[in-house]
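For reference, the chain that follows is the form predicted on its own, supplied as structure tokens.
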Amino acid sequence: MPEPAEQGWAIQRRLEDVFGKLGEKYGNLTGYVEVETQPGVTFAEIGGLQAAKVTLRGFATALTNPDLYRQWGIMPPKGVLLYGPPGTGKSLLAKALATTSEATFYHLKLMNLTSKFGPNTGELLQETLTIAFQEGKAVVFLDEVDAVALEHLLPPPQAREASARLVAALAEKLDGLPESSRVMVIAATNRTDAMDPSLVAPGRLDRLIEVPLPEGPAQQEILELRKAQAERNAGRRLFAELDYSSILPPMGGMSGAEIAEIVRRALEAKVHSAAAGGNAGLVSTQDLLQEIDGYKRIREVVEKIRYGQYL
């Protein structure tokens, strides 16, 4: 019997081949499509979001043990719609309901995917999904689910219009899952408003699982994965003490890639500063005040480009 790791490696390079000659129909689909049997990210190494994890995990049953669902009466469930502002972590719980059913992962851009294939994305995304149901465990991401309104390409009426048919196409492959496979279709948004009704209609998107900003202790636990991480792969103590009761006030209302950001951007200074020559030191509680303090007046720069103040 194949080992799982061998097992993995001709699954993928399956994958490549099918997606390959997709590629060769629709082009090359890098930075659009991207399959992972092993993606890696655990439900632990996920900081804050207690209440999406708990609930998320218990759908690893539906790939991993269907006929649970069957022998009390019912059929698993399809789809779930994690909401909730960006950077929040719900890429990274689909890679951990992926992992820990050890299903390989699917992730559709659908605001990339629409902004090349535009109303066409909808035959892309129906032969992805078949091709997903035919390889197993799956689950199938999809990113920015809001972009199948098309209201970033088309004016208002033409959006309507066209999307109907995009969302028409979804849901007929939604409502066609055989029952016997074990694949999850997982959608993100951040816009709720532009959600069409009807993907979230029973037996589709119907499972919603809200995925918020980390308060204080959630932010904390954020923090210390990144620092955690950090260390780990530098083999080395890279933060002093910290004092949380400085830092936590000031990040309020960052999401949690917003966060790992400012480490990042710590980490960054030492480096540059021990490519000067000088004596870097440990990362300090000072030191993440001033990123904290720093990151937040770019973000209020992005924010006046982003609605045209300095145009």
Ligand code: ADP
Given for the second form:
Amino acid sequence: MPEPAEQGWAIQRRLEDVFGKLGEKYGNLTGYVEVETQPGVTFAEIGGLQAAKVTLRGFATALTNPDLYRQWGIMPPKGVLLYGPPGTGKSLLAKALATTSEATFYHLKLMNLTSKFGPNTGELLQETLTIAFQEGKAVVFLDEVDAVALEHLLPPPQAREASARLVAALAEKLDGLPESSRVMVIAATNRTDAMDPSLVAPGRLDRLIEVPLPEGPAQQEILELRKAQAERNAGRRLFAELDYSSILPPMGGMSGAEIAEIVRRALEAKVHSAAAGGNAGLVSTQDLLQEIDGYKRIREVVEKIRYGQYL
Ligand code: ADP
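Moving from the form predicted on its own to the form predicted together with the ligand:
What follows is the whole complex; the chain from before opens it.
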């Protein structure tokens, strides 16, 4: 068996080869794939999301021991749809599934924004799945599958065509995956209204898992995880005792990604004051409250830029 890193390079080279050829055919590709043989994210690093974690942990069996499903007279799942607001941990969950089942993680990144969205996305997807299938256990992650519904961005006939092609390619590939395959496709979306219903038909992305915004206790868990991670990285204590009863209420409605951003900003403020020669001290409840307040003021702009509502 090759070392994981070595195998990762080999897969990446195969993909580059195939994508190079597609590039010659189409001129301009509308996506690429990142491969991680050891994504390094575990379920323990994901805050909240108990139900989603339990379900996905169960699905690891489909990759590690698909025969067990057959022994109980059913087919192992091939596809999962994670749905919920942006920044709630969907890609973390997909990576954690890959880690638990020792599968290679393929992140297919489609450029979903412009008229570049073109005739080759279906082929990119099919080639990726073919390679993933041949290389052993795989989790193939498709971000923002609502890229298949681009009516609001492209002139309608072009959009319908591009989206129909991608849906057809995914459906065909999932339908054609042999029973013995140890490939799981995980698609993520924050727009269930924009999904093509044929994608969630039986045998396709037929396991639906909600990934909601965190409630208070989950927010606290995420904050503590981020805090512990920064302290591990720094090898020292960085935070004072925190008063969650005052921190949690103003964080209502914030996603895991936003909480991570607030923690990062609080630490960055310390970097700045240390650089200016000040006595930075530990991150306090007051520091975090200040960052939450500052973040809320720019949140709307960040969301619009990040999630394309300006388009
Ligand atoms: P999504 O795929 O739902 O848009 P991600 O999984 O990419 O969100 O999360 C983005 C970042 O936000 C993560 O890298 C992590 O730092 C943080 N994050 C989001 N949700 C969680 C969570 N439930 N637990 C811990 N960190 C989280």
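For clarity, every value in this text was computed on a predicted model and none was experimentally measured. Numbering follows the first chain given and starts at 1. In this text, the rigid core denotes the largest set of C-alpha atoms whose superposition between the two forms falls within 1.5 Å.
If you fit the rigid core between these two forms, you'll see the Cα of Ile292 move by less than 2 angstroms.
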